[in-house]
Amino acid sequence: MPSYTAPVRDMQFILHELLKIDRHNEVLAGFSEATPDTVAAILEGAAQLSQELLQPLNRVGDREGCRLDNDRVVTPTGFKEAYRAVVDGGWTGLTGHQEHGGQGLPYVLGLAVSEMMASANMAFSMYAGLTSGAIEAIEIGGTEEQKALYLPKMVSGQWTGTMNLTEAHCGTDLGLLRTKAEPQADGSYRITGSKIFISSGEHDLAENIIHLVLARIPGGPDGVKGISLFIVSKFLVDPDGGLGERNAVSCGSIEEKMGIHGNSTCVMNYDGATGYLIGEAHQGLKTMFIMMNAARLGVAVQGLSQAEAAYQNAVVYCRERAQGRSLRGPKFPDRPADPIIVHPDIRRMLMTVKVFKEGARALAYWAGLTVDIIRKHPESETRRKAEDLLGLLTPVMKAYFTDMGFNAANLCLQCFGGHGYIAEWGMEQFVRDARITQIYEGANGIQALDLIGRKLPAHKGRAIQLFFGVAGEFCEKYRDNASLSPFVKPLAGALEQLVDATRWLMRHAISDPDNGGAASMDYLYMMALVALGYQWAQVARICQNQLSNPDDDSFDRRFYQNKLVCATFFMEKVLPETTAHLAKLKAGADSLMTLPADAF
C-alpha cells in the first residue's frame, strides 16, 4: 500500500531560509503572525492531517468513485467526514480575508498546506481546491453585497465553489460558447446552457456549491468579447444568506475518467437557471482569468504533489528491492543481491524526480510569496514589478511542472518494474492521476502560446526584462565567487542561451507565426529550467553558508549536504537540456509543418 510523509523539513527550510518570511512582517499583512513556532505549528497539523486522514482515502477514492443517484452526486466513503474535518479545523479558511472570517495567514504557508493535501490525495484536495479561485474571483469582480452574502461561508468550507467554462463544442476557443444569459426584471438573468468537465460540479460534501459561469447576454459582441460571468448558486440564497429552494442547475452525469475517481467531474446543466453578473457585462472573460491564473498555480503545485508522492513510495521499494549487485562489487555479500537503489539507473531516476519536485518547490513557493506581495503590498511599483514575474512564470510553471510531474510519476512506476504496473502498489494510481494535469485549467501547449505569444510581448517586454534582471544580477553579484562557481557559471550559460532563444523569436516568429508556434514549448521548457536553475543556485549558496558557519547546537549537516548533491545534479546532468532546446527551436517550423495534412 502507498503511503506519504510530508516533507516538512524541506518547506521550512524554502520558507525561512530560502524565501525568509520573516522579511516581510512589517510590511505584508499577516506576515508578522507567521512566525517560526506558528508556522511549524500549521505544518505539522497538515501534514498530520494528510497522512493520517487523506492518504487512506487516496486509494478509496480511486476505487470506488463517485455514483450519480438522480440527480445527487454520492462521493466515496470517508470523503464527508474528512471534509468535514477540514472544515472544522479551519483549513479552508487559513489564508482568507479576515472581513470574511478567514485568519489572514500568507498565501504562500497555504500553498505548501495545499502541496500536502494534494500529494495525500489529489482527488480530494480538488473539492476545496477551486472555491479559493472563485472566492478571488468575487472577491475582485463582485458587488459588496455579493462579497458579504458568499464569500463568508465560502472561506469556511460551508460552501464550495467551481469553474464553469468547457462546452462540448468548444474547449479553449471560448469565443464559440453558447450558454445564454437572458435579462429578468428583478437584475437577475436566466441561465440555459449545458457545461463540461466541472471538477466538484455536483457532491454531497458541502450544503451549497456556487456555481461561476460564463455565459451570453443575447446581443452582445460575437467572440470573447461578448462573454459574461455570472454567479449561479446550487441553491438559491435568500437576502439574509439562508438557503431557499433548489436552483434549476444539475448533474447529467459524471465524466468516465482516467483518474482522480474520487472527485466528481460533471456535465452540468442549466435550464433557466438563476444567476447574478458579476463585474461588468460582457467582461466576464477578465475575471475569470483571475480565477483561471489561481488555479494554473495550484495545478503545478498538483504536478509537484504527484511527484512527490510517487517518489516516496519509490524510494522505499528502490531501498527494499533486492536484484542484481551493484557494478563495482556487491554491497550486502551476505546477502543473495544488493538493492535495486545502487544501481545507477535506479539512480538516475531517482535524482531526476528528487531534483525536480524541490527545485519546483522552491519556485512555486517563490511565485506564492509574490502573489502576497501583489496581494499586500503598499507599493504599487513593487506590486506591479510582482504581477509582471507572476504572469510571466505562471504558464511556465503549470507547463513544466504538470508536465514533468507525469514523467516523474512514471519514471517511479518503472523502478518498481512489472509490481508497478500492478494496481495492488498504487503506483499507476499516481500516473493516471498526474496526467490530468497536463491538460485542465489550459492545456500545456495553450500555456506555451500563452507565453511567447502573450506575455513574452507584452509591455514592450518588460516582463522578461525583469526576469532576466533579477537571475542576472545573482551570477554578476556571485561570478567570481569561486565556491559558488560550479551552479552560478552553469546558470548564467544557460540565461544567456534563453536570451539568445528570446532575439530569435523577435526576428522569427513575427516574420513568420508557425516559427513561434513551433519554438513555443522548447522556449518554455528553456526558462522552466533557468528558474529552476535560479532556484538551485541560490539553495547552494545557502547550503554552503550553512555548512561553513553553522548557526545553533541542532545544525543538520546531512540536510545540507544532500543539498547540495542535488543541486550538482541538477546543474550537471538536468539544466545542459536547455542547449537542445536552443537548437531544437532555432530549427524554426518548416519540417515541423510542410508534410501535407493527407500524409500524417
Contents of the next structure:
2 protein chains.
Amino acid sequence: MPSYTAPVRDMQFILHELLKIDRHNEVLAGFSEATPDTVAAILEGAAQLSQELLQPLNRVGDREGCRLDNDRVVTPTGFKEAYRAVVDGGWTGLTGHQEHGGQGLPYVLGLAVSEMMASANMAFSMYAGLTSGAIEAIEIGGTEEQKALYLPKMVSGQWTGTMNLTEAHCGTDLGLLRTKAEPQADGSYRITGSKIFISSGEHDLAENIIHLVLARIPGGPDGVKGISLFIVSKFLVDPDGGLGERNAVSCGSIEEKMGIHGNSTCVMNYDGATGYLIGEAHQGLKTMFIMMNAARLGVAVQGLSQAEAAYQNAVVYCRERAQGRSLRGPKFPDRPADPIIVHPDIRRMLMTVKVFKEGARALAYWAGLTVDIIRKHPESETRRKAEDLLGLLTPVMKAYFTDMGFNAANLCLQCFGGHGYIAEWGMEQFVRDARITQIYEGANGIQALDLIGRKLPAHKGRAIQLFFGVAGEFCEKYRDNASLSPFVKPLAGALEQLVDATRWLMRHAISDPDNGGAASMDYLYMMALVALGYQWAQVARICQNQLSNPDDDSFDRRFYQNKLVCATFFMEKVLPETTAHLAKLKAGADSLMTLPADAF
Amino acid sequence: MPSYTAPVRDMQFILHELLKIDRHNEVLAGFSEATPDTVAAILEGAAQLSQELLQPLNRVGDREGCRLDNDRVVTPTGFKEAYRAVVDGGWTGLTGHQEHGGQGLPYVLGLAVSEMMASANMAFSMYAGLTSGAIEAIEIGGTEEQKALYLPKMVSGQWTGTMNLTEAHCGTDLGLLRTKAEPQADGSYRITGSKIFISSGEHDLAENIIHLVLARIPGGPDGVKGISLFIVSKFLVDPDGGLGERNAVSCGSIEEKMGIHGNSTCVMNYDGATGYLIGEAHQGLKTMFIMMNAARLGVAVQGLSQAEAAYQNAVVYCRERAQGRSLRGPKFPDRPADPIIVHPDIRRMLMTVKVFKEGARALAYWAGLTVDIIRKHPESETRRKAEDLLGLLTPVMKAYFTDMGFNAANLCLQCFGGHGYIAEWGMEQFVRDARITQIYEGANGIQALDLIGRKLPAHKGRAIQLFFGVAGEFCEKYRDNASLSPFVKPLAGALEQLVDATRWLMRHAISDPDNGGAASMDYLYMMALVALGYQWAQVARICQNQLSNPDDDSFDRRFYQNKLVCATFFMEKVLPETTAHLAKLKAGADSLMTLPADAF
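Could you please show the structure of the form predicted together with another copy of the chain, as a counterpart to the form predicted on its own just displayed?
Zooming out: every chain and molecule, the one shown earlier first.
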C-alpha cells in the first residue's frame, strides 16, 4: 500500500528562502498574518490531514468508485467523513475572502495545501478544488447579492461548486455549444441542455451544489460571442440563504473512466432548470476563462502532486528491493544483493522525477505568489506585470507539469518492475489518475496554442519580453560568478535558444499560421525548461549562499548540498532537451501538413 | 468501440520491396514456399482472423478478465472458441519445424502475423505467443525424445507453454532464485517453489500446459551458475504422448493488474511437481536467455502493435471530430467546424505515431529476417553476422519500441480529449495494455544494461562495428545523391553522434562502470533513432526509385509519396533527439550517483 509524507521542508524552503514571502507583508493583505509559525502550523496541519485521513482513502476511492443510485451519487466509503473533517478544519476557506468567512491567507499558501491534498488523494481533493473555481467566477462576475447569497457557504465548504462547459459535441470549441437559457419574467433563466464530463457534478458530500453553467440566450450572437454564464444550484436558494426546492438539474449517468474513480464525472441534464445570469449576457466566456486560468494552475499542481506521491513510494521500494550488484562492486557484500537504488539507471529515473517535482513546485509557487500580487497589490503596474507573467506561464505549467507528472508516475512505476503493474502496489493508480490532468481544463495541445496564439503576441509580446528580462537579468547578474557558472551558463544558453525560437516564430508564424501550430508544443517545452532552469539556478544561488554563511547551529547543511546536486542534474540531464526542441521547431510545418487527411 | 484493420499493404511493402525476401529463396528453407501469392493469402487470412474474431474480444477480455475457480482459471467469454479457431486455422504452426507438424514458413512472416494478433487482442495473443518461446527452449535444449514428446502438440496449439522465471524476491536478479529441483531415482526431478507473474500460467484454452521452469538442483553452485531448466507439464505426459495424471503444479492466485486483463497472470505453486531437466544441469540460464531473446523481439512487436491499433482509431476520430477551424482559415466553411485533423498539433501526434510504427515495423521485420538467417543459413559467417546484429538490436528494439508504443498509445488517447479517458472508447485500454511491455521480458532499464554491458563490448565491439559498417556504407553510397540528401545527411549526422557516444563510452565506462550505467538509456535511444533513421532512409530510396520508374499501370503513386513525407518527418521531427541524448550521456554519472540513498 502506498504512503505519503508531505514535503513540508521543501515547501518551507520555497516559501521562505526562495520566494521570501515575508517581503510582501506590508503590501499584500494576509501576508503579515502568514508568519513562519503560522505557515508551519498550517503546513503541518494540512500534512496530518492529508497523510492520515485522505491518503488511506485513495485506494478505497479507486476500487469502489462512485455509484449512481437513481439520480443520487454515492461517493466511496469514508469520503463523506473525510469531507466533513476538511470543512470542520476550516481548510476550504483558508485563502477565501474574510468578508465571506474565509481566513484571507496568501493564495500561494493555499496552493501548497492543495498540493498535499492532491498528492494524498487527487480524486477526493477535486470536490473542494473545483469549488474554488466556482467561487472565483462568482467573485469576478457576480452581483453583491449573488456573492452574499452563495459565497459564504461555498467558502465554508457547506456547498460545493462545479464548472459546466463541455457538451458531447463540443469540448475545445465552445462556440458550438447548444445549452439554452431562456429569460423568464422574474429575471431568472430556464436552462435546458446536457453537459458531460462534469467533475463532482453530483455527490453526497455537501448539502448543495452550485453549478456554473455556460449556455446560450436565444437571439444572441452565434459562436463564442453568444455564450453566457449562469448559476444553477442543485437546490434553489431562498433569499435568506436557506435551501428551497430541488432544481431541475440531475445527474444522468457517471462515466466509467481510466482513473480518478473516487471523483464522480457526471453527465448533467438541465431540464428547464432555474438559473441566474452571472455578469453580462453573452460575456460568459470571459469570466469562465479567468476562472479557468486559476484552475489550470491547480491542474498543473495536480501533475506535480502525482509525481511527488509516486516518487516517494518508488524511493522506499528502491531502497528496500535487493536485486543485482552495484556496477562498481557490491555495496552490501554481506547481503545476497544490493538495493536497486545503487543502479545508475534507477537513479536516472528517480532523479528525473525529483528535479521535476522540486523545480515545478518552485515555479508553481512563484506563479501562486503572482496570483496574490494580481489580487492584492495596490500598484497597477505591478499587477499588470504579474498578470502578464502568470498568463504566459499558466499554459506552460499546465501542459508541461501534467505531461511530466504522467511521465514521472510512469518512471516511478517502472522502478517497481512487474510489481508496478499490479494493482495492490498502488503505483498504476498514480499513472491512471495522473493521465486526466493532461486532458482536462484544456487538453495540453490547446495550452500550447494558447501560448503561441494568444499569450505570446498579446500587447506586442509584452509578456515574453518581461520573461526574457527577468531570466536574462539573472543570467547577466551572475555571469561572472565562477561558482554559479555550472548553473548560469546552461541557463543562459537555453534562454538564448528560446529567444531564437521566438524570433523564428515571429518570422514564420505570421506568414503561415500552421508554422505556429506546428511549433507550439516544442516552444512550450522550451519555455518550460527555461523557466525551470531559472528556478534551479536561483535555488543553486541560495544554497551556495547558505552553505557559505550558515544561518545558525541547527543549520541543515545536507539539505542545501542535495539541492545543489539536483540543480546540477537538471542542467546536465534535463535542460539539454531544448536543443532537440529547437531543431524540431525550426523544421516548420511542411512535413506535418502535407499528407491529405485520408492518407493517415 | 475501437476497430482494427491489418496494415497488409505496409507489411507487403516491407517484405517484398524493402527486405526483398525472395532474394533468400535459394538459401533459406521455407522461403521459396513464401511466394507473393502465399504471403498475400497468409496475411489476408491472418488479417481476417484478427479483425473479425480477435479484435471484438479485446474489450470483452479487458472487462471480464480471468477468474480463478478453485485452481482452474476461466478465461473471458469467447476466448476458448477463438483459441480453437486459431488452432484449427493452423496459425500456431505457421513457422514451426515441419518435422513437428509446422509449416516451416519464414519466421519474418510469422512476425507479421503475430503483430496483427497483438494489435487485435494483445492479452489473447499471449496464450499462443508464449508457447513459441517454450517451443524454442525445447528445440534448443531438449533431447530428441523430449522434442518428439512435446513439440508436435505445442506446434499444433493443442498444448500451450509458459516461461517460469520470476519469484517474489527475484525478478531481474535470477541468481537469487530458490525453487528447488530434487533428483529422483527415475531421472526426473521433484520441483518445489513458487513462481509469480506467470503469463498464461493456467487457463482453459488447451488440454495441457507445458511450463518451462528455472530451479536449483541442491548442491549446485550459488547464483546464476546453479540454475537449471525443467519441463513441468500440467498433466504428466505418457511416453505415447497421451495425458497422464495431474502434476503437482497449480495456480495459487491471479494477479489484479493495470491491463492485459484477458491474460491470466498467475502465481504458480510447485508442490513437489514432477519435472524433467532440459539441457545440462546448471546451464538453464543459457537456454532461457536464447529463448528470451526471441521473446524480446516479440515484445518489441507488441509495443508497435499497440501503437498501430491506437493510431488507427485516433485517425478515424480526428477525421470525424469537428472542433475549431484550421489556422489557415476554415477548410469546411459550410460546416460548423473543421475536423481536428486540420490542426498541426493533432498531426504532430498522429505523424509521430505513424513514423514510429512504420519505421519500427521495418526494423522489426529486418530483425525477423535475421532470425531466419541465424536458423537456416548454411554459412557460419553469415549466421554469425546475423547473430551479432540481432543480439545488438534486440534490447534496443525491446526498450525503444515498448517505450514508444506506450507513448504512442497515449498520444492517440490524447487526440480524443476527454473521450480518450472514458473506458467505452477503448483508447485507455491500449495505454493500460501497452504499459506491461516496458516491464516484462526484462524491464527496459535492463535492456539498456544488456546493450552496453554485454552486447557492446562482446568480441571487442564486433557487433557495433558491423552496425556502423552497414549504416555507414549506405550513407557513403548515397552521399552525393542530391534527391536522397534530405534523408542521408541527417542519418549520417546521427550516426556520427552515435559513434561519438560509443567512443565516449569506451573511454569512460571502463574507468567507472557507473558512467556506462548512467549513459545506458541515452545510448540505447540514440541507437534506436539511428536504426530507425537507417530504415527510413532506405524506404526513401526505394520510394524515390519507384516514383521515377513505376512498376506498372496499377502503380500506387500515393503510397510512395506518402512514405516520403513520413521519412521527411522522421528526419526533421524525430531524429534531432539524438543531440539531446548525446549531451546527457556525456554529462556522465556524477550528478546521478552523488546523493546518498537516504537523501532521495
